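So this first bit is one chain, no partners, the form predicted alone, shown in structure tokens.
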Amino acid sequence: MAARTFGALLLAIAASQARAEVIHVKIENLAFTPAEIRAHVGDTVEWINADFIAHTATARDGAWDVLIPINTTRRVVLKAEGTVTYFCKFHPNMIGRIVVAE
């Protein structure tokens, strides 16, 4: 029976990280395009800063605060179902959304 409970909980381990994928959000003139993403709890979002300064990717619940500086990607496994809203801390006005799903 323990066998069983064994074999059982490694499959779903290994369909949990075979369906979680790279999302790439691209960082240019100032904006997060997309704008609004929808994940699954163990997916990766990456950005790529492809702007003439730097950035950052801060979710406005205090979840995670990433610097992007110029010319690299940073990324973030999403740990949560929910809506996380997300801003650029040295330029407000970029706001972005991500929707996870379980």
The other form holds:
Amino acid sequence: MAARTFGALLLAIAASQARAEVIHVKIENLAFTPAEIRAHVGDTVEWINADFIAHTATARDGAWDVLIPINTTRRVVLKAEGTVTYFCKFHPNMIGRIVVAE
Amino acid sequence: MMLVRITGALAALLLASGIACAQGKPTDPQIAHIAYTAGQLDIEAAQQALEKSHNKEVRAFATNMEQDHKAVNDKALALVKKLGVTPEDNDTSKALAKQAAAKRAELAKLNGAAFDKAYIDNEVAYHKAVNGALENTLIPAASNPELKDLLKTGLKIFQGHEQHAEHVAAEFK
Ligand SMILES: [Cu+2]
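Structure of the form predicted in complex with its partner chain, please, following the form predicted alone?
Let us now look at the entire complex, which starts with that chain.
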């Protein structure tokens, strides 16, 4: 019984990991592309900075604040449902949106 | 006081642009010189801020100015080299340098929060003036397409700086 429950738990974890996606956002010419993405809780957003200056991806609600130097990728795992607006601290005219579903 | 400073900065630049206009629109070698000088002067302002300020937000802003303007100027240097263009000093560059020297002397006398506020207010005004000059004078006048593109990228970056400076300035109101 206990073994069975444990097995079911493992299966559930494996299933949720299989479902989790990595969503790519390119930073180029002072813009997040695509500017809006749709994701699920547990998914990862990966930004790649193709510009010749550093940027940040900073959630307006303070949930995360990621520095993305030149020619690097940085990741954030989405932990909560809802819509997150984020911007670059250095260039606040750069704005992105993530709609996170359960 | 604040209004006088901003008006002063704009007036000096517009006057200078007027001089450039009186001689016909600025040439690519002059435009390259003006853009490079504007960036270099902001790097020097950032270095003064990093010497004097203890405010975390102000220091983060200044560090970013130093990095971004250096990156843009490095691109500009590489481009003029590739194009075989020699940047040419001109009245607008001279007016910018003169005005920056006066501002640096004024800021040197201030400390603590008074310095921070004066530095960041000037960064707002300076980026506004430079962005206005880029948008209305330098970008339309640039004839080489690669130079025009770099100026356009620069404008986007500096518009970001203007907003960043405004956010930091709001904390000193
Ligand atoms: Cu940025």
